[in-house]
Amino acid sequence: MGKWTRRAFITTGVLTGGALVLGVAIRPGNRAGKVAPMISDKGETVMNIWLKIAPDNTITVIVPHAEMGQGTHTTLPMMLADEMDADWKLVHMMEAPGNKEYANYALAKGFILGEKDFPSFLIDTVDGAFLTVTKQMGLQMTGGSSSVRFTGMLAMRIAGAGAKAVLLQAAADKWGVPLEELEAKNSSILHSATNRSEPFINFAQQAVTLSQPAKPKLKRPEEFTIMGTSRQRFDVPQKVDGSANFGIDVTVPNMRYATIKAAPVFGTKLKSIDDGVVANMPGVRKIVKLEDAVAVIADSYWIAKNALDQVKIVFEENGNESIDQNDIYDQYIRDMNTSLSAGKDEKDLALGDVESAFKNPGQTVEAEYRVPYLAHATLEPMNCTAHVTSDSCTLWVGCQNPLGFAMSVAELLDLEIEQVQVNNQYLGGGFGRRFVDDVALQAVRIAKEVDYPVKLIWSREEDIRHDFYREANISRFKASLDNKGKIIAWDNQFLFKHDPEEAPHIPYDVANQSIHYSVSETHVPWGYWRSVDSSMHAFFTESFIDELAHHANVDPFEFRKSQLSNAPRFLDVLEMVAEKANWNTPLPKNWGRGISLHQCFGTIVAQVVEIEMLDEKLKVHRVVCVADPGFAFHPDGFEAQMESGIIYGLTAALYGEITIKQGSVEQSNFHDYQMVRMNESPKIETHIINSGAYPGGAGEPSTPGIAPALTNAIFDATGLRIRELPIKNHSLSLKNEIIG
C-alpha cells in the first residue's frame, strides 16, 4: 500500500475561462483546459481534472462514476482528500460530466494491466494510449467493482498527492523557507518553526506554475487519517429526506410521459397495430411505432399505460417462437458434447497432466450443475427522459456509463458527441443492467417524434421480460482423490466465458487441472449481472468441493483447509470465517451449516450459512462473512456492500429463475420473480481482513459465495445435494438422499 510506482499525470498549468487550471498532461493533449469550463465556476481554482478549490477553501472532488448505492461518491473523495491532507469537513463531491474528456483511462488501464509497472519515460505513452482508446469506446463505466481499486488507486490518490506536492512547494517559495519544514494539514500549509499557517487556496495560483513530481509520494496505511475510516456518505442524507433525484424523479418543463411494449420474442419485428380505440383518448398525445416496439406518449404514465394495453399489436415471427427452456438446455448439452468430442473446447486453464493423473489409483467423483437465466430486477424500473431538437439532445437518466450513452445517442441522431448532454442521476439499483443503453435509445427515438421532452418509463413487466440476462449455464466436473483425501486431478467443462477471468479457477492445491469451455448461442440477450461469471462458478466449484469432502469423509472446512497450503490469503480468510461462525460448535436438531470460499474482482470472501428446517421449510438464520479486500477504505460502506451482495445472491439462490416459453420470458413481475423479503433476511455478520494486498472490489465479491454455502448447509441438514438452482424448485423433505 505504501509503495506507488506509477507515474503521476499532473504537470502544467494554464489559465482558462477565468478559472486557474493545473493540468493533467496525458498524451495526447492536456485535458484540464478543456474540462475547466465544464466543472468550475468563476473564482474556483481547478487543481486538476479530479479536483477544484473554491475561494472559501472548500475542495470539490470530481468523481467519474455513478452512485447506485455502493458509496463510490464518498470513498473516492476520501482517497483524494487523505493524500492531499484536506480537511474532510471542507470536502464536497461532484459527478463528472458525461464528456469524452472524462473517459476513464485509469479504469481501462487497471482492468488490462493491473499493477503492472513501466519505466517513467513510457508511462505517458501508455496512459495516452488508454485515454485514446477509452475516448473512442465512450468508457466512463461504473461496474466490475473497479471504482476504488482502479480509479481510486490510479487516479484519485495520485491527484491528491500531486496537488499537495505543488501546494507545499508554492508555500516554500512564497515564505522563503525550506520545503522539508512544511506540512499540509486540514487544508492548510503549516510552518511550525514560525507558527505560520495559511489555507490551500492562498497558494493555488503559484502552484499552477510548478511541475508536479512524476511519482508523488503516497501515504502508508499507518499514515492514513481519512482512508480506513467510516465517514458519513454524501448520498445518504438526501436519500433519507427524499431530496435525492433518481432518473424516475426527473421533471422538466413541458414534459410528457411514455411507456412501451416490445416484441415478446427477442429479435422479432413489429408487423402491424390497430390503435383506433386509443388514438383519440383524452390525454393521449401520440402513438409511436418503432422497429420492434410500440410506445404511447400521454399526459401521465397511467394514461399511457392504459392506452398501450388497448392497442392491438402484431409482431412478425422469426422461428424462435417454438423455443422452450428445455430446448435450450438440450442444445447446451449437444453443443458441449460435440465440442468436447471434437476437441474444440476453448482452454481456460491447463496445469500438469490431467489425463495421466486420472489413471492413477484413486476415487473418481463426477457431478453436473445448472443455473438458470437471471434478471436484474432493479428496484427502480428502467426509465429515461429525452429532449431532442434539430441540433441537440439532452438526457436525464440514471446509468452506469454516461459517456457511452452520449456516444450511442450521438451516433443514432447523427450528431457530434458534444451536442449530446447526459444529466446522470442516482441509480435505483444497477447491478450491470444500467450499463446497457437500450432504454435511452428508445427514449430518444420516441422523443424525436415530438417537440417536447418525453419521460419513458418501463412497466415492471417490460423490465422483467426485456432484460439482458445472466445466462443459464451447465458445468461438469470430474475429480480424483487419493487415499489421503488429496485432490490429484480436476477437470471442469462449462459454457461461455466472460468476467472476471478467475471466476472458474480454484485456489486449492491441485497439480493437474483442465478447465475448458464451450459456446452455445441462443436468442436470449446476455448482459453483465452482479459478479458476472462468479455468480455461477462459485456455486459450481464450491458445491463440488463439498461433494469431494463428503466422498473423502472429511469435514468440509478441514477438507478445504488441507488443500490451501499454497494460498495463505485464502487460508486466513477460511480460518477466520470458521472461527467467527463457531464452526465446530454443535447445532440444534434439524439445523445445518455450510461453507464457501471464492475470490471475485480481487477480493477473497468466505461465508458460513446456518439454516433450520421448519416443517420441511427452509429458514436461513445466520450468514457469517469474512472478506479480504486488501484494504477497506470505507469499512462501514464495505460491510454494507457485503450485506447487499449476500441478499442479492440469496434471492437468486432461493428464487431467481427466468424461463423461456415459446421464445419469450414467462415471468413478468415480483409475484413470479420473487425477491427475499425483510422477514426472510438472515442475520449477517461481516469481518474484514486488511491484508495489505492490492485493493479488491466491494460491490460484487460477496454475491457468489452465498449460493454454495446455502446449498451446502441444506446438505448438512437434510442429506439433499442440490445441483440446480433455484432452491424453490426442490423438495426439502427427503432425508439422506443426494439429488441433482
The other form holds:
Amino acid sequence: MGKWTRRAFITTGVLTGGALVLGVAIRPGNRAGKVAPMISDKGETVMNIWLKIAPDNTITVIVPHAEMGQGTHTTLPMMLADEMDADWKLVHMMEAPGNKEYANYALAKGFILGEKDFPSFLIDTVDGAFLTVTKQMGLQMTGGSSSVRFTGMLAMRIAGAGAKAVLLQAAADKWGVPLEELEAKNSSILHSATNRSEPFINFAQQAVTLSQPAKPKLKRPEEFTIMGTSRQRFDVPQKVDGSANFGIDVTVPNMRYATIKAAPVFGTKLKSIDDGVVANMPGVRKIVKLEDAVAVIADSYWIAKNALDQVKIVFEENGNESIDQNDIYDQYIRDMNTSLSAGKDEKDLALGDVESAFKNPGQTVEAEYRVPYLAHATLEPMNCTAHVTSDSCTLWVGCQNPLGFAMSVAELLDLEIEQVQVNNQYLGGGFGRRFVDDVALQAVRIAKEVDYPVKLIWSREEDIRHDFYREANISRFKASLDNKGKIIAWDNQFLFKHDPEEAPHIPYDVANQSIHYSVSETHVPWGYWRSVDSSMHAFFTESFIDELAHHANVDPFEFRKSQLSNAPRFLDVLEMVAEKANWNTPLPKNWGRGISLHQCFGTIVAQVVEIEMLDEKLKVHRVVCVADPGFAFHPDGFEAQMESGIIYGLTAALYGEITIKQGSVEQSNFHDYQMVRMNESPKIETHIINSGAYPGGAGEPSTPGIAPALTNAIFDATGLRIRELPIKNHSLSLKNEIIG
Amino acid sequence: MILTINGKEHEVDVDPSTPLLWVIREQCGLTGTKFGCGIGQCGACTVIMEGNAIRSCLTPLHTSIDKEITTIEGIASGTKMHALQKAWIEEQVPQCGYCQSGQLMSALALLTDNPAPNDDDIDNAMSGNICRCGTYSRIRKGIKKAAIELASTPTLKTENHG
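Could you drop in the structure for the form predicted in complex with the partner chain? We only have the form predicted alone so far.
Next comes the full complex, this chain leading.
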C-alpha cells in the first residue's frame, strides 16, 4: 500500500470538491447477494453485508477490521447489536474476508467528510463513490484509531438499525398490525397489544426483500443498552489458553519454514552468496536469492536459521554505507536552514501576523527539540505463510490491510485479485507495522520457488533492523510572551508531515501563528507508528508550552488553563486532570509533577505524571489520564487502550531509540531496544468524559502525551529541561544540584 | 527422543541442540508458546519445567528430556480453567494476547512458590516478561485475584500443574 493520507486521498482525482457527489454516480446497491457466498452457510439469511441471521436466531456481525488487542471485534458488533435491539448473548462476530466488497468505504468517508450530513437520497451515491475509490485503492485497513468512529458510526450502527427497520416492517406485514405498535427487543419482535413475540429469524426471509433505509433512525445515547457498557471481549478466552491463532501459529499441510536476511543497509542489492557449507545440510530444502535478501527454506525454523547464519552473503554498496545518525541530523539542519532562508517551507498553519507580533515588546523564547527513529517491535515477529501455484496464491498472515495485501500479491504474480486469498489471523501487535506488505511479498517470492507452502519467520534482529520507522525529527520554536504572560506569537518549524493533520497544532489562544515544515529525505524507510505525527508533536509543543509557562513564571496548569478560551472541550479535560491528580497539593521531597494536553485522532487527552528521583534514578509512580472521546462505546476497552498507549509512549520516552551507523540500524533485539517492564510500569488512572462530541479514536490518543508530561515532571523535580528523547541518554540529578 | 509435555509423551526426531521452543511449536504442534526474541529477553516462550519458569528459546532439547514440562495448553484441568485464566478473563487482561501465554506461565510459577505475592514479589517474578500492549497493571490485578481464589480453594493449588 502506498502512503495514504487525507491529502493523497483527495488528490486521487475522484473525490474533489463538488465532483464527489455529482461526478461519480455508481450506486452500491444491495451487495448482500454478492457477499453471501463468502460469508454465509446454508440456512443463514444475509441481511446486509454486515450481518447475517442463523436458523437458531443467532446474529453474526461481519467486522472489516483486524483484531490486534484494541477490541474492535467486540466493540463494532456491540454497536450493530444495540441499534438492532439484538440479544447480546446471541451475537457472534466474524472477520470480513479480504475482499473488495469489504473495502473500508465508511472509513474513507469518515476521513474525508467527517460527520457531514447528507440528504438520504444522496447516501447511496456518496457511499458508492467511496466504495469505488476504496476498492481501487485496496483499502481494508485497521488504523488511524478509526474503527469505531468511522466503520462503527457509518456502517455498523446504520446496518443494525436498517436491519431492524425491515424486520419490523416484515412483522407488521405478516401480522397485519400497524408498524408503530411493534417493538424490537432481545432479538425478537413484540406486539404487546396481542401479546405476540417471535424471533428475528422468523421475519428474516421476508425482510431481506424490503429495501433497507439509508438513513434509519439511530438511538440517542440515553436509549443505548449495549453501547457504553463493557462487554467481555470475544477474543480473550482464546488468548488465555493458547488457542488463539496468530499468523506465526498457522500450520498447513506440507508446509516448510523459511527465514531471511535482507541487506542491512537500506536500499542495497544482493551481490553474491557462498552457500557451499549449507547446501547439503540435513533438513535444508532450498536457498533462495532475492533482489535484496537471502532466504533459506528448511524443515524447521531452527535449521533454516542456522543454515542462513552460515551462508556467506555479500551485498552491493550504494553509497549509504557511510551514513551515521549524526550525518542525518546534520542534513536535517542544513535542509531546514536552506528551506527557511529560501522561503520554501510548506505552510501548515498561518494565523494573524507573526512577523509584526515578534516586533511588539515581549519576552522571546526559543528552543529546539529532537526525537529519534523508533521501531514498532510488535512482540510477534514479522511472518507470513504463502502457498503459490500457477494460478493462485494463498496467504496466512496477521495484517492491518488484507485487501491491500491481496492486491499487491496479485500485481506481483500477475494474477487477478480473485485468485489471491488472504486469510487474516490475530495480530501479535500491529501499531502500524502490519500495514506494510513487505514480509508478505517476500514470502510470496520465496514460496514461488517451490511447490509447497512456506512459512517465513523473521528473527527479532531482522524485525528491529528492517522496520518502517517513526522518523527522527527536529522541531524549532520561537514564541513571544507579553508582560501578562500571554503568548502573542508562535513560530514552529519542523520536518515531514503525515497524519493526523492537526498533530502540530495547539489548542491555545495564540492570535499570531506560523507553523511550517520542509522535507529532508533519507534512506531510512518511514512507516505509520502508533499515533504517527502526534507521537512527536505532542512532545514538541507541550514541552515548549511548559517552557513558556516557566518563563512567564506561571504554574504550568494555570498557564494552559488561562489560554483555552476558544477550546472548551480541552479546558474541561485539563481541569479534570488537575482535579483528579490533586495538582495543587504539595509533593514529597524529590518528587515532581508534569502535565500535558493533546488531541489525537479526535480524542482529547490530558495527563499528569508523578515521578520521584531516587539517587539520580527516575521512578515513574503514577499517571492520571483524562480523555474525552466524545463517547466511549466500550468504557473498559477504552481504558485499556489508554493504559496501553501510555506504556507504549513511556517505553519510547524512556528508552526508544533507533540509530543509524554505517547506513544500517545499530540496535537488534530487546537488550538494546529496551522496553518498559512490570517493575517500571506506573499506576495509571483513567477518567472518561463523554462530552457528546463526534466519537474520537481509542488506540492511539494516549501515546503522544506521556512523553511531555514526563519530561515536564522531570523539569519540576530537577530543573533539567529534556529537549531530546529518549530520557535514558540524559543524566538526571536533583534540582538543588543542577540549579544551585 | 521422548519429550513429556502436559503429561503427554511426544516422540521427536530433531537435532538435540534445537531450542525446546521450536520443538514444542513445530514438532509437538503446541503453538500457545510463542517466539519473541530468541535470546531470553522477552519471556514469550516461558514454560514450566520441573516447577520452574524457564525460557524455552534458550533451553536445548537434550536438557529437556525426562523432565516434566507444562505449557499454556496444560494449565487447565480438563475444561476447568485455572484460577489465573479465570482472573485473566475477569480483568480482561490480554490485548493482542501474544505475550499472555508467557505471562501466565510466569505467574503460575510465582503463585506456586509464593501463594500471596506482594507488589515487589510480582515485580521480581514478572519483569522478565515484556508486554508490548502494556497490560502490566491488569496482569498485576489478575495475579492478586487468582491468589485470593487459590487461597480460598486449596485443592486447586496442587491439582493443576507440574
